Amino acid sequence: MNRLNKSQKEKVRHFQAITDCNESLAASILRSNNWNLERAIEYVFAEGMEYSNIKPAVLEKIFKEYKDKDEDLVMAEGIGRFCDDLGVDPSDPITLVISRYMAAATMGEYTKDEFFRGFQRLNCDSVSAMKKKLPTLRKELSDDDKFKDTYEYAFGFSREKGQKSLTLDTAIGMWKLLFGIYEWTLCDSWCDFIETNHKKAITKDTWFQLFEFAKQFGDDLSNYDEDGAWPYLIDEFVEWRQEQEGMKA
């Protein structure tokens, strides 16, 4: 903790006393929450985190297996090898679940803190141990609440650095991936509408509300209330969809 100021060190100690996690992880979580102690603690308990006492030296050895030769990061090539060793394709949605446990900020790279965090939260001291947990992690994609966590996490994870919104192409790709699991039958229709009529980046509000919309209405829009508090884009989609259905009738 030598690089931390007095206030930050005190917050780390307080955080450790409450969460019982190690010093390095405490500092990492506080840093990712802008040193807001209350918010960091809420984040931990909201996620239901459990931290292991796996020695950093063990995780350092695993990290070095995949880190970039020039950067202190696991980048695309290393992530590819990591996925190979887990026996999954990099495009498999399970990688989103793993990245969520890491609280990884950016697609295509893992910092050391993020990499360590994922192994600690999953209580894994090896890649083979994590591989054994994949069936359990995959079940999270079938649980509505856990799926929602991954869906909402995917927005920030998929954004380009420094951007508040998600590029249209990326959003459509992620929707098709995620709603392919959730089996929302109007996903292709939604993506067609967005490509044809919107042609702009996707905001966080639209991304989050679309899941609630899909969950509430599925493929039956007959009870949709245009006076509800839905984003205007969803209102326009429902109108467009009803027009499309009317043309088919």
The other form holds:
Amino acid sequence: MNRLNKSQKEKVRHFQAITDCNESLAASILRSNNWNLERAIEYVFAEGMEYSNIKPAVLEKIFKEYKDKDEDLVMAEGIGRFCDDLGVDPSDPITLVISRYMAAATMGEYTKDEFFRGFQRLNCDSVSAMKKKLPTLRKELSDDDKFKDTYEYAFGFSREKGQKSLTLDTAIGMWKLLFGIYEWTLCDSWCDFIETNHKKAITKDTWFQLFEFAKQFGDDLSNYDEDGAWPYLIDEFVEWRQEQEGMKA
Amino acid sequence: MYNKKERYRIEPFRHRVDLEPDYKEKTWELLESAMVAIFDHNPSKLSFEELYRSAYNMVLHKFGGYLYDNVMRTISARLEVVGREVEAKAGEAFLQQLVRSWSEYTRAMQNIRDILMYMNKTYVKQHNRTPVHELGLQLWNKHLLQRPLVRSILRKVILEAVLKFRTACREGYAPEANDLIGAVTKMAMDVGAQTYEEVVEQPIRQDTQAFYRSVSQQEISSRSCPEYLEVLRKSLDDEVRMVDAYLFESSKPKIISKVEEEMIQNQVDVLINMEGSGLLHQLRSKSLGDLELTYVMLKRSPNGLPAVIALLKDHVTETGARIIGQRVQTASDSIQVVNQLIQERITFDEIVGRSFHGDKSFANAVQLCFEKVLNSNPQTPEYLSVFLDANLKRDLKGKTDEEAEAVIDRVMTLFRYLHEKDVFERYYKQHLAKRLLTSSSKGGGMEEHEKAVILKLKTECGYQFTSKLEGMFNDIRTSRGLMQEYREGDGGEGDSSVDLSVQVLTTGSWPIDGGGFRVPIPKELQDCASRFEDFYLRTHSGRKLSWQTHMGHGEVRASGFADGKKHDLCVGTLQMTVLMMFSEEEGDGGSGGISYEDIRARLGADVPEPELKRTLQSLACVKGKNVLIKAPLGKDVAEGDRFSWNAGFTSKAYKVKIPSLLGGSEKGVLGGGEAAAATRKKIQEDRKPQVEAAIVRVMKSRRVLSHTLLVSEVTGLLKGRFVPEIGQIKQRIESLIDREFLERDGGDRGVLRYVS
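Okay, that one was the form predicted on its own. Can I see the form predicted in complex with the partner chain too?
After this comes the whole thing, all chains and molecules, with the earlier chain placed first.
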């Protein structure tokens, strides 16, 4: 807190007055929004966070338990233990939901801020408390709107640091994982198509639009509108698929 | 009538007039006998004044209705008699009787109307009954014209007259019109337009249809298409005369339309597709007169012209496709294609202009087909450029500006159809560069012609399209001045045995790729080159010169031949460099020549071996041009070969051009499939930034725009240069989204926003 300058402190106070959350959370949210007060507030309301008054000290203790020896981060090994303690498999999509609550920037590591944020937003003061929340979180995966959040979050989360696009292998892995839950019937076909014909990284636009596409289209592509502003890759996929169907018939 | 200001009204004195008890019957009796007398043409005994007063009094005494009904009955009775008289006759007599009765009747009715004038003015008006004159017509219609027997006789007589008229027409002598028929027609019209249509027009109309149905069936099987159309044209004329003779003007379109229906509308397909004389035959044989006849006649039917257009389209497309689908291997093949296209274009212009009266929809159809045909072959832009190249290189030489302009204009009409104008630009630039650098377009007004083409392209596609081309001209002009300056200054100081000519070209304006490697120049030239460099950079500081020696060529004066003659050898830079080595060698007294390895070493590592081998081949292995001798003899150059000066070389010409041999990848102007594919790929690459620029330009001004509209606006913007594929635009949009110049609208993914 002392590291903050005068105007930043002012903003934290202001932020707390409006959002009624504790100081360190306020500071961390503000920091992640580049100290833009308005944006930070917007972010809070958009995310619909729950605020908690969980003492940073409590979280500090939990964080220490999983933290890496050398870095001030929870690394792969720590995440493994964290998952064990939650009783979930690290490849379980539920971890994506938890990471989303943490707003973790990259796969495979949690910063202290992120770790704190997750616990605070889920209003948990211990790992076992979080474990109790898991059924609720799992429901988010079957709710269309919440699933969309998770899906979109997954893009940034799985991206390699400093990269704009998602590597093909990661994208396919993620799609199989996510659309497995969403039960999109064309997922396998899509992944086949991408692997054989595209062979390039996946852009954000394609990633985001594919969900819209999955929402609207299942096996039947006859209503597909080529002028519907879909990404070119999806146009190509539809064409490819129709060709394949034609060959079968 | 009633004036409000009038306070007092003078009431007429009312008094009862007692009438005789049988007043009304008596008076009517009088009137009736008068009417009968009138009908019998016996009116002299009657006093008009008395009759008028009687009728007047009857109406005054409120017997108007009685009078009216009786009059009607009397007329009807009379007409029954007349009707029976008329229908008892037939043929000519019938007509005469009918016409005479009618004229008597109308005269009689005139008199009766006069007598009943007061009734007509008061009673009829007040009680809304039919005025006497109209009543007379109605009764005539009812009792005469609607009589079944009269109707059928009349119909027969009329149709007989019409048939006689038509037969006369068809057999070619002047028809005589039966005046009685004309009188009947007029009578029917006097009775009422409806009666006319019913009694006269309709029978003729029905007959016309039947008549021309049989005519058309007869003629169509025995005549060619133009002959049939001639028959049709004459029939139409005949019918106009028939209508003029027997009918009213209002019937003309109806009668004519029956002829058209039977003779054209129902026969369009047969006519157009007639073997050996139909439309296709006319188009193929370019018979303008027949085509015009077809056009004029078929225009009369709603289904005529669409059928003609459809066939014309097929024909143009087919002709065009045949031309453009020809195998093209050499430049002259492509010139041939363009020539044929131009020829076809002229032919169709002539057909549309002269035979089809310049009809807009025909002109459009031809244009659309040409557009389709030209763009069906991706090489068309190349053909056009090659064609222009040949013309600007030699074919236009010595032609007047007008003649040249005519040729250029014809190419431009084809150019206008191109979707891929940027492809044309690429080829044109290459051809132009070659022309400018080899200056083969000098003289014969060629420069004027070059400029004329540029001007046309500019008006067609705008300043942007030609700015680089114009830059190329400027470079050449500047270089010319520059060389003059150089020769007068620095150039004069050095070795006078070398005449250097340099063209300074702006990088980026010229389609010059480094040639793959830097062709070394003989050391005799290196001095000159660096002197020029000094000279140039002194006056143009801050610029950089890079020598494109592979584009150069030189003339080398060679001596030392056995016959003592001297020759100027025209060669490329690399050939020159190699030749110059032998100039030194000569001094050595021709000691066994120079080995391949030696030459390679002296040229340096820059020159790729295939290139070197080709060069040596061109100097030593081409019959008649072999100024070098290769040992051992043979067609191919291999390591270990030795080359020496061929003292035995002879040539009749003083100037000998030694052409360089072309490698597989650069064969011909047109390039093989590989080169074309590479060019195409390059063009696609070049288009990317253009598409992006267009997207950004649209989005910058619109800020928010739907995806569909954006695509269509971008297509519109780029239309002048090329027609972008939708897929390409989409990919560019996505790339811009990825680079965060654009974003999708949060609410509607089909809407894009410009991110500033």
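Here the structure is a predicted model, which means the values were calculated and not measured. Whichever C-alpha set is largest while still superposing within 1.5 Å between the two forms counts as the rigid core. Positions refer to the first chain, counted from 1.
**Report entry** Exceeds or equals 2 Å, Cα of residue 10 between the two forms, core fit
**Finding:** After core superposition, the displacement of the residue 10 C-alpha between the two forms reaches the 2 Å mark, so yes.
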